[in-house]
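Next up is one chain by itself, shown in structure tokens, the form predicted on its own.
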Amino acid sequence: MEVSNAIESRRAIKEYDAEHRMTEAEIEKLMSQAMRAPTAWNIQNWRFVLVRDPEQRKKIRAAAWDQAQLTDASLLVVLTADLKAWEKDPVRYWRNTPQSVQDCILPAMAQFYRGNEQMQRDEGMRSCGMAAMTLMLAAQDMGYQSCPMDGFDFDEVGAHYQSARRSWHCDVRCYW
């Protein structure tokens, strides 16, 4: 499908087949795609996590208004971003550059974002906004349809994530 046809078609559907489930080449090939969405400094500060476990996306669906699609969806893919993620080993990003850019990105980018957590916010949600429409268009190209949503309590779904991370007792894959 080209770029412009996945625009035009692409709609925020609501209802899903709660018995249909993507395939693992299937999530493979979308979060492959999904992780290709461009962040300033080149960042990769969206995280992309991957919600599988039937009673942990029961729990997500109560704190959201019983929106069905938590449950219904086959894949649940909560985006979130790393806010530190530029001072976490800064020279991964820019690795395979020579080292006079190296010796002039990485103090810049220390710069632009030490002690402005403003700022910081902000290109998360830059970051996590280029990077679900990434991951929507993506999804239409194979056939997938989509839908962004909010609506939900925040702290409480991060709380159902941490609490999943913790106790290692749901299948939530991360993807960065």
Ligand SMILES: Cc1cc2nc3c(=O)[nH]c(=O)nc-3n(C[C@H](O)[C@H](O)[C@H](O)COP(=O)(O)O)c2cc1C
The other form holds:
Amino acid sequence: MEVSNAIESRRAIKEYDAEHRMTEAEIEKLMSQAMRAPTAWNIQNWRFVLVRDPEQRKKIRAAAWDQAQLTDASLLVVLTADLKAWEKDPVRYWRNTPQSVQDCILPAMAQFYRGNEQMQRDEGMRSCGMAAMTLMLAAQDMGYQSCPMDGFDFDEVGAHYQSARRSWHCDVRCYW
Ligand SMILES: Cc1cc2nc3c(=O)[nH]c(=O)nc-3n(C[C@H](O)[C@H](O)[C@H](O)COP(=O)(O)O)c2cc1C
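Could the form predicted in complex with the ligand be given as well, to go with the form predicted on its own?
And the full complex, kicking off with our chain again.
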């Protein structure tokens, strides 16, 4: 599909076939394309949480004014950001560049974010916005519809995510 066709045909869809199952290969393809989205300083600060446990999805739906997409769409991806990605072993983002480039970039990056909580948060929003659009257009190209959503209780959904992370058997998968 041409990019222009994907842009023009994408709509925020509310009703999904709850019986449809994406294959693992499709999910891998979709997420690997989403991770092509750019990030400032290449810090790749998005964190994609694939919520695949039906019980978790029911709870998230309850925290989202009972919107059916939360349980019925083939895939639920919660976009989160690591606000501290910039300071976590940052050399890994630039390890394929010459030492002279790293010596220049890494201190500049640290100076850019250190002590600036607003900038760290803004960067998370920027990265997630670009990733979300990439994700939706990639899905469109694969023949899937999508719906961006912020109509949910952020604190409550965040609490589910935290409890899922503590529970190793829960079917929540994170990409980063
Ligand atoms: C940040 C954001 C949050 C949204 N939240 C919801 C939502 O909670 N539920 C929903 O059905 N649609 C949601 N939408 C979809 C918008 O209503 C939709 O994109 C807009 O009406 C334009 O329609 P279109 O995307 O089909 O062109 C959201 C869109 C964005 C960008």
